[in-house]
Structures are given as structure tokens and as C-alpha cells.
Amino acid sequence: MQYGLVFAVEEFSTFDGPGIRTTVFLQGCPLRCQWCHNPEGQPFVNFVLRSPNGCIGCGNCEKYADHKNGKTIYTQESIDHCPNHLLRWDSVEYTPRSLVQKLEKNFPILNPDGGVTFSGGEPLAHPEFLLACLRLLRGKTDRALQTSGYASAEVFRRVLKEVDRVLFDIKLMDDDTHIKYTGVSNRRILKNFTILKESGIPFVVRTPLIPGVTDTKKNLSAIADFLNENGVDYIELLAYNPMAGAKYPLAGKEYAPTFDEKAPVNFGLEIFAEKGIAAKVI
């Protein structure tokens, strides 16, 4: 039986597509964006999250952990023996049917104007589980995909046949800069954008505004030119959350961006307006 890892299910979302939606965050992402707001969703395996708040230093979490190659790997026993319940598994394992059964409970609220959005992590990194869920949802509610666009063209085409709309990230137009800040090339992303445009599936382009990285006049102008050339007249700009780094200690990671996270963000609305592109900051 097929399983998928889900690290969050956000109900009553109003930012991940039209209407009121339930957003499902699938575990695992091939990108390593320096500004990632969901670092707990990056690994492709389930792991234990540990909150530092309220720790009394009893040492039980360490005592019952596995210690390999100088690393501490918390276990179920670590969770069970924490007196203040500060440890938990990052994600929950679902079958496609069990996940859809969970989602169906909100259909009376979601329909007819809202729906379900699959996000992550990167949902395209789990095509078989994603497709199984989308097929079970077919005809029951609106199905949206929120994606970085980083996947093979074959996978992307298969998924497009089962979604009703796409929220598609375009972060950086310069490939070298894209590699520097996300760890991957943007070539397959831009190729998949062309596939999306030609598919006829409704879509919205989104750009996260990262100070000194994606919000530069050069980058926003390049995105505006690209959208204009492709006949796109609307974009959503995602404001950088300066609290993004707060999640990293919980996931046992260090937040160490090479950009100045405290710098003011340039929204660049006039850049898109000059190209006849409506821009909304969300």
C-alpha cells in the first residue's frame, strides 16, 4: 500500500488559491532555499522535532536517542520519556484514501468556491502519492498545486492532468543566482512554466520577496519581462517573514542566510505596472 508523509494540514487557508481552502504540506523538497519558511518540510524522511522551550535538562531525550557518526537521532523512546512533552514526530504517514477521508470532512465549508491545495516541501517530489490523492478528489472539490516547478517534464505533465489550477513560483531569473540561493538550476522550472502555459490550466505566478535577493530591481524587471513575453498580466508577491528563522532550532537546523534578512523589502509594484502586470502583495 502506498504511503505519503504530511507535515502539516492547514485548514481555513485563504492564501493558497481561491476561496477557503485546506492546504496539505507534503514532506520532502529537493530545493534548499536560504529563506525557506518550512525547514521542517525539507527532509524526505520523518524525524523528531524538539522544542527548546520548557526543557528542564533531564537528559532523557539524549539517553534514549540513537547516536551515530557524532549525530544525535531522537527516537520514539525519546518522545515517550520527555516529562514536558517537548518532542514529537515531524510528519504523519497517510495512505491516499486516509488523507482524502480527512479532507472530506471540510468539503461543506470548502465547496463550492474553495478547495484543497497541495504544497510542501515540494509536492511534485512525490508524484505517485500526489496523483493518487488528486484522483480520489476528482469531481469532489477544487484541486490546486502550489509548486516550485522543480520536477521532470514528464512528472509535471502527468500532474497537470489531475489539477484544476496551479500556484507556480518564479524566484530568480538568473540561473547562477538561482543555484546560489536555492541549490538547484532554474532551467527545468522555466521549461515547466512553458508546459504550464501551453496546458490551458489556470495558474498564478508567485514570487517570494527576499531582501537583496529576489526583490532587486534587476530580478523583478527580468520576471516582469518574462511574464510580459508570455502574456501573463497578474502576479502575487509573497512578503518575506522575518520570523522565518524561528523554526530552525526546532528542526535541529541553523538559520544562516547569506543575505541581510533585516533589510527593507522592495515590493517593486511600479516595475510590474510599467509592463501592464497587476501585482498583489500577500
Contents of the next structure:
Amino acid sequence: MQYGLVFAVEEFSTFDGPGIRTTVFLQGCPLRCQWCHNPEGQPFVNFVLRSPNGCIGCGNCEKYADHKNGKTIYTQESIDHCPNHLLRWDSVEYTPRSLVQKLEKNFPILNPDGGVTFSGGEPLAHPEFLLACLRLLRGKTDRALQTSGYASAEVFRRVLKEVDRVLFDIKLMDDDTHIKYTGVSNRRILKNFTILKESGIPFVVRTPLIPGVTDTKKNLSAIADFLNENGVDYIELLAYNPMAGAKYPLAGKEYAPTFDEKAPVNFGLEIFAEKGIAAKVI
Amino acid sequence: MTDRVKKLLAILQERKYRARRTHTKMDITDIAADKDQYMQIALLMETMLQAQKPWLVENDLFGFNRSEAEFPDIRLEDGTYLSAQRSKGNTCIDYEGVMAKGMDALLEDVRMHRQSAEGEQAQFYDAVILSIEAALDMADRYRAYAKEQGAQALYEALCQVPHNPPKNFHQACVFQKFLIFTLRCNRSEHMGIGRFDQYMLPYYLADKAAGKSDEALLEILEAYFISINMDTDIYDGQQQGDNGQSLVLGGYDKYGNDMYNGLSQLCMEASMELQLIDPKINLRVNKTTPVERLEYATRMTKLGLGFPQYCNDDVVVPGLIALGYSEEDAYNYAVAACWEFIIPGKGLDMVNIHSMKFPLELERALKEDLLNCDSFAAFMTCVKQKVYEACQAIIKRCNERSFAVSPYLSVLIQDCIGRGKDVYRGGAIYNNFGVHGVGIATAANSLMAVKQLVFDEKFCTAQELLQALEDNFEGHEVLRNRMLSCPQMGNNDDQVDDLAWELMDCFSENIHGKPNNKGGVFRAGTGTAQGMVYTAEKVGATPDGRKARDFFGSNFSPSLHSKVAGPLSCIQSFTKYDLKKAINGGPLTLEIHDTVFRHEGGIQKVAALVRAFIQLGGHQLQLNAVNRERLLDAQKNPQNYPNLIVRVWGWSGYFVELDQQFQDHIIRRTEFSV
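Having gone through the form predicted on its own, I am curious about the other one (the form predicted together with its partner chain); can you provide its structure?
Whole complex next, starting from this chain.
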């Protein structure tokens, strides 16, 4: 039996595609975007989250944790002994069937244009589980994929056969900058984008606007040119989320962006307008 | 917004006019000593009205502003005061009938009845006559003052109303302001405004026919809405803002005709432009309500005022008919002060006379019965027995209660004058009692935890569970964490939802439709009102992991510490029950983060959510656009947020004017906003 780790099933997600939509966040991502606002979704394994808000410093969580190589790993026992219920497992393990059963309960009230969106983490990093879920959902609801586009072409092609729409991120056109800020090269991503375009499946390109990183005139122009070359005339822009760092303490991590997160975001709408691309800030 | 409206709004929001009011202690025990209770109450009203000195703000179109805040009172022989026996009202008068007749005709009618009356009836009629005369005297003094001040529009209106029926929309609003003012001076508080867009429609249409533009009518309406906010800070309520000025828009007649009209739309616009706590907007909807209207209403939700509250005709109307309301009346329902479904002008349904406190009954069963139960089914039987006993006790206690009479209110509600009986002595057509249902989610989650941990998994013994509750979980962290991880209401999980409905059914079967001593029946409901805080403070730790004295959810909503799967699951959880059996009302409340409303797509999605709720058979829904950070900051820096409005239970108020425990409750509710 195939299992998948899901770190959130968000009902009524309003930014992940048309209609009333439920978004499934799969645990694990090969990218390490500096501005990631779901750091708990990055590792490929389940772990215990610990909320610092409301902590009375009783030390129970430490007492029942495993300590390896100077690292503290919280356990079920740590969860059990917190007096303020501040610890929990990050992910829930589902089989494709159990996940789809859960999702199906909401189908009667997803209006005709709503559906299910798979996000993450990076959903393409879990191709077998993802495909099994998508197949079970075929014909039952609209299936959307929200992806960084980072996967092998083979995986991407297989998944495209089972989705009804794609939300595709293009973050940075310059490969060195891409590697610097996300940890991976954009070559696979751009290659996959051409596969997506050729597939004929409806898609939307999205760019997160990170101050001084992705929102530069140079980068936005390059994205606009790339879209023009590919005959794409629409893009959605997501302004940097000033709350991006909020969940790092929960995941036991430190939010340490090397860009100035207080700097104003450049929306660059005129750049897209000049090149005949409709840009929408969402 | 016109200049006149802007200026009026500024006066209201600066609040300086409040300093004009006097606070005089008036004791009329000596004057009233030898009078019957009817006359005593009428004298109190007359004294209160005589203490009011007319005053107007600049550009005032309506007048009737309070100058004296304190009520006179009568000391009784046992040392208590008469005011203690007076009910809050919590109903809606017959605005339509009263305005159509005019006060002179009403007075004449009462005098006719007086001629042949004797004994207590004569006392009643005499008190009614005195009350109306005192009210009309107030109106006459305002007319003279308006003339003297050169307030021409108001003066002209007062030459017509309230003595005679209004001829246009402005006059109708002046008439209603007179009624609100005089009722409040009669200590009839918590008076709903009812179906304003229906009974005001003829006057609105008369103006339209005479060539008045919607812009001009909007100005009158906005000035009027401002006017009914002027005295809300001294209205009697649990908290400031809890004053009952609920207004109902739209609705469907028995042929399915949509009654939402141009005036309904104008009311929505005025409320959205002004963003005030009053009137509190309720929108009647059903499964045929156009999606565009729901989207428009969602733009109102977006403003964060907690309006509109949706009432679903598909459930409410049949629910009221099943309880004995006539078909015609059921289709004409409105809400009382908060959410309670009532028939305007026809009843004194005491809609919040008592409450079923589910967690309290559960607590009793835990303490008295749990150790003797060898199965969960046996324990459930004990809990239901407690609910049954509580219903019996509520019925008995409510039937024993006596209320002081209210002659002035009696002339404004059918058919007290015809029957020659005070509204508090069975004069009205409907005399039902409403009983809230408090803390259903806390009780159901607790039952679920007992079932799972004590009986199914045997994670702990009954003794251990009781000990943990007694110790308020200190030293029982492991058990509490397990409790908090048990299935909880709001997640569309049948295991726990079914337990809730079993309890609701037990409550409804034992109280809903049972006769009371006023010729009416009891009605079960799903509201908490202030019980979400005040009752919760009296209940010890519960097996759902809730600590002693911690809050319950607001009305018919998940527990505050339940992280629910989301609004889709939540509305399914709370619509599984046949809500016609709990038609006293009480909304499901959902807190939605204000970023959801940021763009057009979000508006459409929230509207679709409302539509889904209606289709699933929910009875009442209230949505809040919230921003937790803003509320936290307002608590720290109240001076920066004098006009920040929040929904409290059945009403909205200014956040900074609430007691801290209610501020905290609202902040807690936002913790899991979506």
C-alpha cells in the first residue's frame, strides 16, 4: 500500500485556483526558497512541530525528546506531556484512498468550478502517491496541480495526463540567481514549462514578488520575454508575504532571508503591460 | 455620502454630545404609593419623558435624543425596586399597523374600550391612555422646539406625525424614532426594528412617485441610521452595543415571491457607507436567492461589522409553522434583538427567558453517574436524563416567573387593546418562551472523549478521568492531550456530530412545543448569548480538555480550542441536524480572515459558501471578517481604535468598549480563522 505524508488539507483555499477549492499540501520539497512560508513542508519526513506561543517553559518536551548529535528530536511522548498542547505531528499519513475519501466529503458543496489542488512541499516529488490520488479523483472533481515545475520531464509528463489545470511558478530567469535563492537550477523548470505548454492543459504562470530578488526590472523583463516567446499573455503576481517567517519557530528553524524583506515590492506592472501581457496581482 | 450625512456622522463619532446628558436619580415612590401597578408603570414612563428636554444636533432631521439618562424607579415594600421585575422586551412592535393608524387614532381606540371597561381592565386602559398622552406630549414639545430652533423639516414632519399617519419616508422615520425613543423611556429595551424594508416601502414608494431621487432618499435613510445610534451608549444591555436594534431585509412570501426591493438595497448601501453598530442587518435568504445578492452581502461582511446575519426561510418558515404559528405570520417572521425568530407586532415571545446549559448537565452526569456506568450507552442515558430533568426545571421556573406590566408596549403589539389585557398578561397573539441551547460543541466533544478514552480504548478509567477534571488537568497532561486529540465538532465527523444531535434531540423533545402558562409554548434554540462567557465561568474542566471556567464557542459553533478542518466541514457538521426543531434560533458563526475578501474571487467564494450553507439546510449563519493582529493591537492601544466594530454574540459593538473577557473571547475565536 502506498502512503503519502500530507502536512495540511486546507478547505476553502482562495488563492489556489478557481471556485471553492480544497488544497492538499504534500510533505517534502527539493527546493529551499529563502522566502518559503511553509518551512514545515520542506523535509521529506514527518516530525514534531512545537509552537512557542503559550510555552510555560516546563521542559517536558525536552525531557521526553531524543537527543542525537546535539540535536533535539521531539517524540510522541513530548507531545503527550506538554501541558498546553503546543506540540503536534507536522503531517498525517494517508493512503490515496483514505485521502480521497476525506476529500470526497466536501464534493457536494464544491460549486461547479471548484475542485482539489495538490500543492506542497512539491507535489511532483511524490509522483506515485500523487498519481494514485489523481486517478481516483478522475471525473469526480476538477484536479489542479500547483508546482514549482521542478521534476524530471518523465514524471511531469505522466502527471500532466491526470490533471485538469496547472498553476506553474516561474521565479527567476537567471539560473545562477535561481540556484542562489532556491537551491536548485531552473533548467528542468523551464524545460517542463515547454512540456506544459505543448500539452494543451490550461495553466496559469505565477511569480512570487520577492523584494530585490524576483521583482527586479531585469528578472520581470526576462520573464515577460520568456512568456512572449511561448505565446503566453497572462501572469499572476503574488506579493511577498511579510508573515513568511511566522512558521519557522514552529518548525524549529530560523528565518534568515538574505534579501531586505522590508523593502517595498516592485510590481512591475508596466513591464508586463509594455510586452502585451496581462498581469494580475493576487 | 452627502455633506449633511458626513457632518452628522462626525458628531456621532466624536461622542462629545454625550456630555449634554444629565443623570438624575428620580424616586417616585411617594407619588405612586397608592396606585395600581399599571398606573405605577405609566407614571414612571411619564416622569421619564417629562425629564427629557428636547435637543437637536446640527442638521438633525429626527430629534428624540435622550437628555436624561437615568430612569426613575419605585421602591417596593420589601425594599426591592419595581424595575427588577421588568422584562427587557426583546420583541418587535407593530410598526406597520401603528404608523398606518397614527397615535391619535390609537388613543381614540383605547378610550372607546375604556368606556365599557371595569376593574383591572379599566386600570389597564387608564394606564395605556396616560402613557400615550405622555408620549404625545413629548412629541409636541419636540415640535415646538424644532420650530423655535428653525429645524423646518423636522417641524413640518412633527405637524403630521406621530399624531397622524406619515405621508412620506422622512415622516415615517420620524414616527419610528418617536416610537423607539418613547419605548426606551418606558424601559422597553432590546426592541427589534423588524422588516423595515417592507413596512416602510409604501412611504418610500410615495416619495419615488412624487419624483424624489434615490440619492435624496439615501440621505434621509443614512441620517436616520445615524440618529438611531445616538443613544446606544446608554441603552440597557449586557455590554454596550447589545441593544437589539436588528433590522431584517428581504424574505419570501408563501408564493415564493422575492420581497427584496429598492428600499432593501438602499438599507444595505447605507449600512455599508456608514459602518455603524446599528442597525444590525439581517438578510432573509433561501435556496433561490440570486448569487449576485449574496456576493453583494459578502461585500458587507468584508467590512468587518459582522453583518449581515443570514436567516434561511427554507428552514425557519416551516419550523415556525410546525410550532403553531399561522402560515401567514410565519412568512412574515423577523428577528428579535439578536437572532430569535419572531412575528413582528404580534407577540411577546420571551425568546431568551432561559437556557439549557449542556456542559453543566454533562458535568452533573459525570459527577453523579459515570462511576456507575459500565458502557457508554449507559452513560449517555444518564446524560439525557439530566437534560430531561433540566427541561422540567426550566419549564417550572419559567412558569413561576412574574413580570411587571407594560401598558405602553401593549398598545404597540396586537391584540392587547382588543383583548383588554396587558402584553405581559397574555394580551398578545403569541406568548411563547424561548430557551437557548448553550455549549453544545463542548458537551458533544466531551461525550466523544469519554466514549473513546474511557469505554472504547480504555486509555483511562472513569475514576482517573474524574480526578483529572477535578485537578483541572494539573499533573494529567498526557490525558488532556489525548482528550484534545479526540474527534471534535466542526469537522464533519459523524461520530461526534451524532452525539451532539442526540443531545439536541433530547433537549428539543423535552421542551420544544411544550405548553407554558401564558397560553403559548416553549421553543428550543441554539444560541448562547452571554452564556458563552458567563455560563462557561461556572463550569469546571470538561472531558474535551477544556479547562475550568474557559469559554464556550459563540452560539452554534465549534469549541474555541477545536482546530476545525475548515468552513466546508464546519457547515456540514452544523447543518446535519433538523434545525426546524430548534427554531428559537442561534447562528453558526464562522471567522474568516480578512485577506480572503481582498479580491473579487474571494468575494465569489464566500458567497458560494453562504449558498452551500443555505442548500444544506442551515437556519442561521453569521460570518466575520477578522484580523487577529488588528484586534490584539486594539486591545493594547484602544485609543487608536475608537470605531473598530466587532460581532459579539447576536449583536455588534465597539471593540474598545467591551469588557476584557469579551474582547478576549473575540480574539480567541480568530485563532483558527481561515
